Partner chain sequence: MNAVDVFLEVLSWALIVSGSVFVIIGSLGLWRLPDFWARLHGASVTESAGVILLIWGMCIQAGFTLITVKLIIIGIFLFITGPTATHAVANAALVTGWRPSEAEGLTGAEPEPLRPENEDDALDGGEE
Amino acid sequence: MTLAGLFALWLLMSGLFKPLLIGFGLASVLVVGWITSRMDAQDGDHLDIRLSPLRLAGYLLWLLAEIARANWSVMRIILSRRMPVRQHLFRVPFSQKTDLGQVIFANSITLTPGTITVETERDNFLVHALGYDENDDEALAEMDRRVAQVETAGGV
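If we take the form predicted together with its partner chain, what would you give as the structure of this chain on its own?
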């Protein structure tokens, strides 16, 4: 399964279908599979993806709109003459259960300009904001809710 995926990636990246190149592709796919299985025996670290694809797509669209809005406000700060910076470091609680959900939330916070996840704690993120105002907490709480909805409990 994984090997087939890797081989498809090779074909997409090379776009050439000569026997020699396909042979190279097969060889490298097999070598990678062998190395990965050795590494897997070493630490047994697994990532199970428990996200619903449809909701993830919806979330990404919402995130794009959010990024556009945040970009606009950061752009106004950068281009204005006095640069009305209002820096603040604050805690944001998260409610995602899986590691992957938390990573998506933290990365989304960092991806929207104006807020950056600086540190992760047991059930909070430390977030640094460039132009902080009191609505930011509410906006981040909504993002938290939306990421938590993307997660599916128990791989449904």
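In this text, rigid core is short for the largest set of C-alphas that superpose within 1.5 Å between two forms. Since we're looking at a predicted model, the values are computed, not measured. Positions refer to the first chain, counted from 1. What changes on going to the form predicted on its own:
- Comparing the forms between these two forms on their rigid core, the Cα displacement of A141 stays under 2 Å.
Shown: the form predicted together with its partner chain; wanted: the form predicted on its own:
Chain only, nothing else included.
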């Protein structure tokens, strides 16, 4: 199933349907599958993915809107004559139960312009904000809640 998905993605991304290129794509996918199976046999480390596809799609749309809003805010800071930078380093607790959920949350913070996840600790992230506002804590709590809903809503 994974190999078929990889091959379909390869076809979609290449956009070329000549027999030689399709053969190269198929060979590439088979080599990747073989290497991956050998790696799995060595370490046995597997990522348990328990995400709801529909909720994940809704979350990604919401995240795009938040990224656009944050872009506007950072642009106002940069273009302002006085450059009202309010840098702040603060801790953000997370409620995700899996490593994948924590990665999604930390990367969502970093994708939002003006913020970056600096460090991961046992029960929180250390976050740097360019233009810190007291409402940032509430916005990050909302992001945490949405990621937790995506994570715990079911499985694929």
